[in-house]
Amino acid sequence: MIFVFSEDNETAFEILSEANKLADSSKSKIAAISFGGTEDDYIACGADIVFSINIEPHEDSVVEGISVLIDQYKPETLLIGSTKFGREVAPGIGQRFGAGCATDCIDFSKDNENLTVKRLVLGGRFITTQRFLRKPQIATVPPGRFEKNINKSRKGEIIKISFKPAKTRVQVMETKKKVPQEMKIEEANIIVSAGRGLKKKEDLKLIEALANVLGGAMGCSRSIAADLKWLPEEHWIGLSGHKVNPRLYIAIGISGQVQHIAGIRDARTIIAINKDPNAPIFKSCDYGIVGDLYDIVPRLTEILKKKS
């Protein structure tokens, strides 16, 4: 059996259609974890089982309720989103079986029981291949690197699970509420990126301009969103942030750490400029602009104004 899981039901969905190949090569059957997600849905996306779990989610509960499933239902693999939340729950059912944890896992195949992983390493800048030799088999899925498939009219069996929620070791002191993003940077097809090379973070708004004329999202790199603090983390790109694949991805006054290159290593075609002509973002991008920002962002805008 494959479990399935993440608090992200549009992640748990990509990683469903991935799970029924393998499911396929092992004739095994899957089952997703739904803690309050919609259990048709998933059914509708490639689960055969949905485990209903109707508590509120918190890592702790988490870990406490799919540990508990694995002890009664064995099952050989367990792929779960890595998003923030997914990175932390992952380690810790491993721990608890002491079974290994593969993160970031962008391909899977399977060699009779064993799977087989290729993953992100070093920042992003190399593919690793490793192999599992003990079970479950746990490892974390990028949101957004499988597509998800729908079949309305598949069948499926949902068990309702009755469940005491773990006692959770964190004490929240305060909730803030984030004003929400319109678009989730993983879903736009266009991203724009800023990064140091802006001087104040009223300049923002020429990245904005050129995002909004090409229909795309504002992205950023990871100095303006955790050290300057211009943008909030929904838009941070790159290795601690979010992993994106647009078709389009311009990044201006980035420098092109590896951190960073980690995020955007699937878009289609990327577009650098930069001042710096040595920068090592123009060792990653399709087509590189070296010069000034200021003149050069104003203009293109402009000119793709008159365009559309």
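The term rigid core refers to the maximal set of C-alpha atoms that superpose within 1.5 Å between the two forms. Numbering follows the first chain given and starts at 1. Just so it is clear, the model here is predicted, and its values are computed rather than measured. First, how it differs from the form predicted in complex with its partner chain.
Relative to the superposed core, residue 75 undergoes a C-alpha shift smaller than 2 Å between the two forms. Once both forms are fitted on their rigid core, the CA atom of residue 223 lies 2 Å or more apart between the two forms. Core-superposed comparison between the two forms: the C-alpha position of residue 266 differs by no less than 2 Å.
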Second form
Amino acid sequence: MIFVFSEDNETAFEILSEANKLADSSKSKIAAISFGGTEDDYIACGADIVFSINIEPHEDSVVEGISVLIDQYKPETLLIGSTKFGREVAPGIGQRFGAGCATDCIDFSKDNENLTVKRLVLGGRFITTQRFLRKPQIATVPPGRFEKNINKSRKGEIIKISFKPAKTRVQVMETKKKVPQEMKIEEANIIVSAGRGLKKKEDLKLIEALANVLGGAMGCSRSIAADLKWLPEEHWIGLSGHKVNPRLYIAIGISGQVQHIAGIRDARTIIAINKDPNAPIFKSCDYGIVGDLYDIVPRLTEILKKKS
Amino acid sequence: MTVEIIVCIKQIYDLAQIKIDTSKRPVTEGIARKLSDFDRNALEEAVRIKEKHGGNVSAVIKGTKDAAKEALSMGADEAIVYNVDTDSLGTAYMLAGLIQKMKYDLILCGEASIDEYSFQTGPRLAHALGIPALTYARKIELQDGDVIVERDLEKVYEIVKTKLPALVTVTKEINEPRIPTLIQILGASKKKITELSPSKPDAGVETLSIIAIEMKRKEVILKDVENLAKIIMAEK
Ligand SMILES: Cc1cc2nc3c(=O)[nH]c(=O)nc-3n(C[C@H](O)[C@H](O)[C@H](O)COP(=O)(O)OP(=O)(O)OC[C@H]3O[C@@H](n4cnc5c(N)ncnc54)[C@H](O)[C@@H]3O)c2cc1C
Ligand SMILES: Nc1ncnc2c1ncn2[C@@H]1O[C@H](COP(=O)(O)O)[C@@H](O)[C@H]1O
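What would the structure be for the form predicted in complex with its partner chain, given that what you showed me was the form predicted on its own?
Starting with the chain above, the whole complex follows.
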């Protein structure tokens, strides 16, 4: 049996479709774990069985709930959504069962009986192939990696599970909403991205103006989103930010460190504007121009305005 | 209340310097090593908590003796070093084995090590020790035997509280790690380093290969903006 869990429904749908591919070769049943309300959707997306657990889901209770199911059904594999929540649940279960876990797997295959996965390491510059040595085999899967596959006529079984989780040791005192953002940078065809080469926040206007002429979205390096906080996290591109695949990616005042490049590997064309001819970005771009962004970007925007 | 703090640290290769051999495998010989980025934040936070509340900071480090010296000059009171490579399951077994014998109120880890980027060791170690894990901390406060943490989650900041002992994993944003002064570096030589060689524990996954991802790009350097604009029009 393959267990699938993500508290993020879309991610669970995506993983269910990948789980079906894995199951085809082994004839395993796929069981999705639901904490209420999503049972039918899980079946439509590929679950043979939905375990429906009616408890308040937090990290501890979810580990406990899934552990009860593991004891009973002995799944050979668990695929868990690689959200911050999932990345805490997965190793927690792993330690409980003396099992390995591979984080952020982007590819799955079978090597005889054992699951083999691929994931990025060493700043995203390398890809490693890893094989599980014991069961259950636990892997986390990044949101957006696989495509969901809905078929409303699919049939499945819903099994209600009741258990009483231990009292949580962690008390939530307050939650503060982050500023919500409509944009999904992953969906943009053109991205114009800003880095530390900008001297002040107001200068983002230059980047925005260029993005607007091109009908593109604005992205940024980690420095801009995490350290300077000039833009919200939705714009952050790279290993720890969003991984994007636009037709055109323009990196402005971005040095091109490995972790940034890890987010733009799948871009069709990469253009770099940087004043340092030795900046690593020039080794990772299709077209580059060496010069001051404060000179180049406004001129480029003007020319493109006339052309379009 | 004084606090006994343990910080888990991994020494890693400087990723930007790693070279590639003819079979595209990483070459690490002769490459400089450093303390993994978020682990320096964890250590810095431990030292700040100790400066405020009093107590003791012990660093448990995977790496060489140089890593121990670096942690001591950043403010750890003592260091335990070992150097065994394994996966996250094995690491948690090993760390739990070492830490079980020590006194602790608070254990700090990085949210992830920057070479493996697994996000596993903290939660695993907490499970192995039977204590709660509070992950992705951007703020930590101690109050009457409780630890209060502001967690940086995808859509919200979540403020949570639990009784000590507890394990907290920290983000890069929590602080700016100090650069040790010469006096601190010299002072560190008087502090205690214990070198251990735990036996290799059972692992859950094995690594079959590590291969560089090739990104073939044109790398054309243009001279003027007109030209750049033409290319952009053609590509968009
Ligand atoms: C675990 C980990 C994960 C990370 N994840 C990410 C990630 O997801 N995304 C990410 O981006 N980074 C990430 N980083 C950080 C990454 O290593 C770099 O520090 C970061 O990408 C640098 O941002 P930058 O290029 O904007 O700044 P810098 O490296 O400071 O580069 C600024 C560039 O601007 C150029 N410049 C300056 N002035 C001008 C001018 N007037 N005109 C033109 N050019 C100019 C400079 O020549 C320089 O190349 C991560 C790091 C770690 C350790
Ligand atoms: N071998 C190790 N020895 C000591 N601490 C470690 C080790 N591996 C990981 N850690 C700690 O666990 C955190 C998460 O690492 P990882 O699970 O590898 O992403 C790191 O930031 C360190 O604080």
